[in-house]
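First, one chain by itself: the form predicted alone, in structure tokens.
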Amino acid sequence: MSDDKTDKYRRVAYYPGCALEGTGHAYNRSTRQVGKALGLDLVEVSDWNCCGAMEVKNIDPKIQTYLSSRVMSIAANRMGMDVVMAPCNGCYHNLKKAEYDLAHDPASAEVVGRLSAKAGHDAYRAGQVETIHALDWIKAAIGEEGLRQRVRNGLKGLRVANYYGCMYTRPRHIFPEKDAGPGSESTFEPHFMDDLLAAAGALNVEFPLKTACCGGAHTLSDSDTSTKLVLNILRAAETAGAEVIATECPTCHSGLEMHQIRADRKFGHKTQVKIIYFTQLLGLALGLTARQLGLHENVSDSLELLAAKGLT
């Protein structure tokens, strides 16, 4: 990767999204702390709004496209940024979908143009910014070798199952940069989180459910189904020998934590694997403290395990 391309990702517009200011606050905290430790500059998108998530999209997909496009418009037209980084799989997915719809669906572009004019801001035009995930951000700006050089307290062979969730890779057509040959991310077998955590000293286990759905969209309407889906993921990770499931989505992370408890209390299925954001694990490897990374905010209490490993 050229220096010019690497430099492009060193200063990005940061779109935390709603979840990272609520249940995913530890992800927000650890992402900012890791960025600071790596010398990367996160400039929060000013006056950002919800991306439309699931509720708006289910009622009117074109309104959701507008909401996501507004975030990208602010980054491009008000802030003059080239890259928007969204750590949440839902936000990342919705911004990428809006980008695709604006490039391929004239009706979506018409609605976005009309609503943007009514709201008094420039309409976003497809291609003005590049939307990336937090995994892309660290992988592109620092890379595995750069990460190895910065590690101060490696993860010491901590056995990790990397869980990407379903929205990071689906639907494949909205991620044209993936499956693009050597060096690119894969929608079939995603590996960026595996690559980064291995560079930080983790031992990645073979985990067959890394892109399985956690049932997050059904948590309120059908909790039992969500619990069973999560239990499949937890059991697969433990069967693979994992001590930790690394996550990169606040909805997935919260779902795994809460349904792990529910699986025990309602169905009598107890699992011991701990749920930790990948940014929290990277932060530990970089020498940051558990409190700096918000590990005390996780429902899944991993502090005893991490202390026994000499990581806190």
Contents of the next structure:
Amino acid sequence: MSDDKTDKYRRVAYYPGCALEGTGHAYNRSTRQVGKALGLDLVEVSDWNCCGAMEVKNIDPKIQTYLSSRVMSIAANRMGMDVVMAPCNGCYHNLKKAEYDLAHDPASAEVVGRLSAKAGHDAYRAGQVETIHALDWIKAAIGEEGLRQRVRNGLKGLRVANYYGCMYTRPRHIFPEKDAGPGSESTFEPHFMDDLLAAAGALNVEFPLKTACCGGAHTLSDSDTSTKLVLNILRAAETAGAEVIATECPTCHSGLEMHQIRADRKFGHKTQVKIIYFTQLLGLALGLTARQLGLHENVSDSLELLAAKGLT
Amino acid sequence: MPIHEKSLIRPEDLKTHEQLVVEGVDVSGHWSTFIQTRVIADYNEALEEEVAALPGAEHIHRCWQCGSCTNACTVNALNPDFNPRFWIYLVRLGMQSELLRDKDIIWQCVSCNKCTYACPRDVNPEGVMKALSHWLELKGHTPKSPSMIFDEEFSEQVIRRGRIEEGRLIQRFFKRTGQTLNQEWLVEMVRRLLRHLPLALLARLGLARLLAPRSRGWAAARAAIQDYVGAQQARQRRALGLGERLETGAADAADTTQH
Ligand code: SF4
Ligand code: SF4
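Right, and the form predicted in complex with its partner chain of this protein, after the form predicted alone?
After this comes the whole thing, all chains and molecules, with the earlier chain placed first.
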């Protein structure tokens, strides 16, 4: 990736989103810690609001566009930032979707303009900021080579299945920078998390369900469907020989954790694979402690495995 | 992968003769299977237009029935009756009674967007599924699905405060759908969650439950969103030939007095 991104991404507006203040707290914590350890600067978007997640669009899609646009407007117009980094797949997806709609659909731009005026802030205009995921951030600002140089306690061949979920790659058209040739992310077979964890010393297993769906949208409203989908993912990871599933989304992460227990308790299907945020794994490799990375906050208890591997 | 949709012929429409000889050839049983002639008299000619008036289904007319959506679909892999291509076909033809046979599973779309990724015509089948379940509810063919109840609870919280507090959301959702929080797997999850957590963090999470998070200066945004949603819902009800109803307005008024 080009040098201008390396510099541009060193100081970004940080949009944690609602989940990272609740169930995804460990992701928030490990992202901030990893940023600090890598000398990257995160400036939290002041006074941010929910992006609308998977839900508000079902009440009205343009409200979702407005909610996401307000976050980008604050970053651009109030804070003068030109990159917004969102570690949550849902937030990242919605900001990207809003960006696309505002650039291509005059009706969306009109509604956002009207609502922003009523709400008393500058309307966001397409192109004012670039929205990136935590994966893009580390990949471009530090890169695999940079990471390799900074690794203090490599992951010692820990066998990892990288799980990206739905919102990071679909639908393709809202991610124009993906599928753009060598070095870019692929929507069909994403690899940024694989690249970073390999540089940190993990052994990525051949995992066919990288972008399968965990049923996150119905995790509570149609739990049996979600449990089946998650069980597929867990079993595929175990079959591929993984000890750990690395995640990059709080909804996927807690969905996998929750339905791993549900599959066991309700349907008697036990699985052993541990579920860990990729930032927690990177943090361990950078020499941070389990506690600093919030590993004890995970429902999926990986402390024993990590200790046995000499990683904590 | 070939698409196996022979199941779309309903068993009651299949006719088989146990004993049948046609011009000296024995075609008994399986060999004499025919599909019963059907007369369809209840087309809803407005069906496509009504569904297309709901957000997400604006491009349903583009569908050329290639079946890529069904082939890629996450839920179809679990339940072959979940068939986005087929439902789009029925809507476009106006075959309402046929569509209504599947009314109780359409809401199960998990919004994975595999269909949208695969669709060569930019139909946005994921949006069509949402619009369809919305149409079924607005027309009174189905009760509100648990998913819709969750979406409503979630959106109400966002519109009211700008942010979500998950504990509160889950509690309200379980209450509205009449489920107990005391389910074995849920209790087990909370137990594991609490195992290693320091007291300070627990206190902080508890505090978040009491002091619901909110974005500062949200009141003006809230008013703007409420106006817009109200107007959109009225427009949709008109498009579906339903009377005006100011349900959200009333719910919001109740919420503001609460906080
Ligand atoms: S978004 Fe819904 S309809 Fe489309 S593939 Fe996923 S589950 Fe199937
Ligand atoms: S993939 Fe698109 S064009 Fe093909 S059947 Fe589905 S909605 Fe129609």
